[in-house]
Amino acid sequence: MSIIISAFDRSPDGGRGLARDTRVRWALEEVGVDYGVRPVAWQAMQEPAHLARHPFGQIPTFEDGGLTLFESGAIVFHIADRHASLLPEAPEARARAISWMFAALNTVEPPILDIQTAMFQEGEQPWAKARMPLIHERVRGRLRQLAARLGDADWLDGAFSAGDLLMVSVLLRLRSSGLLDEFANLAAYVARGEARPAYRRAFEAQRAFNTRPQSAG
C-alpha cells in the first residue's frame, strides 16, 4: 500500500463524514484502491512535518511514493484523472464534469461554509442572529439554481462523475439545517449518493475510524 492519506485524529464531527477526507476516501474507493491513513491531532496540524505536508495546516493530504497533494479537490482530480470511472472519457465530457467539480466547491460550498462559520465561530456576536436567515437565503438561492439544473435527472450530466461526488459531499453539510429538504430532487440526489457502496464504505471508514479507541501513551 503506497497511498497515505491523513485525517483529524478525532474530527470535529465526530465520524459523521462531513470532513473532507471522506470525500478523499470516498474517490480511492470508487476507483478500488487501497489507502492507509495518518492520524493529525489538532495541536499538531501546526507543526512542521504536517506543514510540509499542507502549508496551512489542514486535512486531508495525499502521499504517494514522492507525490504529496493538498486541498480536496485536487485529490480527487488526481485520483479520477489516474483511474477510470470518475471522469468520462469522451473530452468535451469530460470538461463538463471538472466544470462540476469546480462548481461544487467554489460556487455551492462558500455560502454553506457560512453557516457553519455564523453558527460556530461568530455564534457569540450579537449580530449573529440576525446575519443567519440572510445566510440562509444565499443558499436557498444556489439550492434553486442546482435544483433547477439538475431537473429529474439521477446525476449532473449523465452517468456519476466526480462531479458529483464533490457535490454530494457538500450538500450534506446542509443535513442539519434543514434546508436541502425544501428541494426534493437535490435531497433524492444526496441519497443516491449516500447509497452507492463507495460511498458506504467511505463512510463507514471515516467513522471507525473515529470512533477507534485512543492509543495510550
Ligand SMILES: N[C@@H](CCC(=O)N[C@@H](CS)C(=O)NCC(=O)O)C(=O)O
Second form
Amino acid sequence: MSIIISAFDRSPDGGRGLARDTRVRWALEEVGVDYGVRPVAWQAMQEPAHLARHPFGQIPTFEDGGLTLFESGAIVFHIADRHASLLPEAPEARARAISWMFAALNTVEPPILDIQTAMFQEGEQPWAKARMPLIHERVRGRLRQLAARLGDADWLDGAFSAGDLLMVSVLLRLRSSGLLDEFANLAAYVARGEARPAYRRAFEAQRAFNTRPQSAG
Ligand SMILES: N[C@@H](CCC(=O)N[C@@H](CS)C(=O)NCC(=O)O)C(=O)O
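Next up, can you give the form predicted in complex with this ligand of this protein, since the form predicted on its own came first?
Below: every chain and molecule of the assembly, starting with the one above.
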C-alpha cells in the first residue's frame, strides 16, 4: 500500500465524518485505491515532521511515493485526475466538473465554516449570539442559489463527479444546523451522496479509526 493520508489521531467530532480526511477517503474509495492512515496528534500538528508535509500544520495530507500533497481539494483533484470515474473524459464536461470542485470549496464552504467559527471560536464574545442569524442568512443565500441550479437533477452536472463529492462533503457540515432541511432537493442530494457505497466505506473507516481503542500512556 503506497498511499498514506493523514488524519487527526482522534477527530474532535468523535467520528461523525466531518474532518476533511473523510472526503479524501471517499475519493480513494470511489476509485478503488487502498490507502493507509497516518494519525497526527494535536501536539504534533505544528511540529517540524508534520509541517514538512503541511505548511499550515493541518490535516489531511496525501503521500504517494515521493509526492506529498496538502489541501483536500488538491488531493481530491489529484486522485480524480489520475483515475477514471471522478471526472468526465470530455474536456468541457471535465472543466465544468472542476468548476464545481472550486465552487464547493471557495463559494459554498466559507460561509458554512463561519457557523463553526462563530460557535467554537467566537462563542464567548458578547456579539456572538447577534451575529449568528446573519451568518445563517448568508448560508441560506448560497443554498438557495445552489438548490435553484440543482433543481431535480441527481448531480450537479450529469454523472456524479469530484464536484459532487466535494459539494456533498461541504454540505454535510450543515446537518446539525437544520439549514439543509430547508431545501428538500439539497437534503436529497446529500442523502444520495451518503448512500454511495464508496461514501459508506469511507465513513465507516473514519468512524472505526476515530473510535478505536487507544492504549493507555
Ligand atoms: N483548506 C484546507 C483546510 C484544512 C483544515 O482546516 N483541516 C482541519 C481539519 S478538517 C485542521 O487541520 N484543523 C486543525 C488546525 O487548523 O489547526 C483543506 O481543505 O484541506
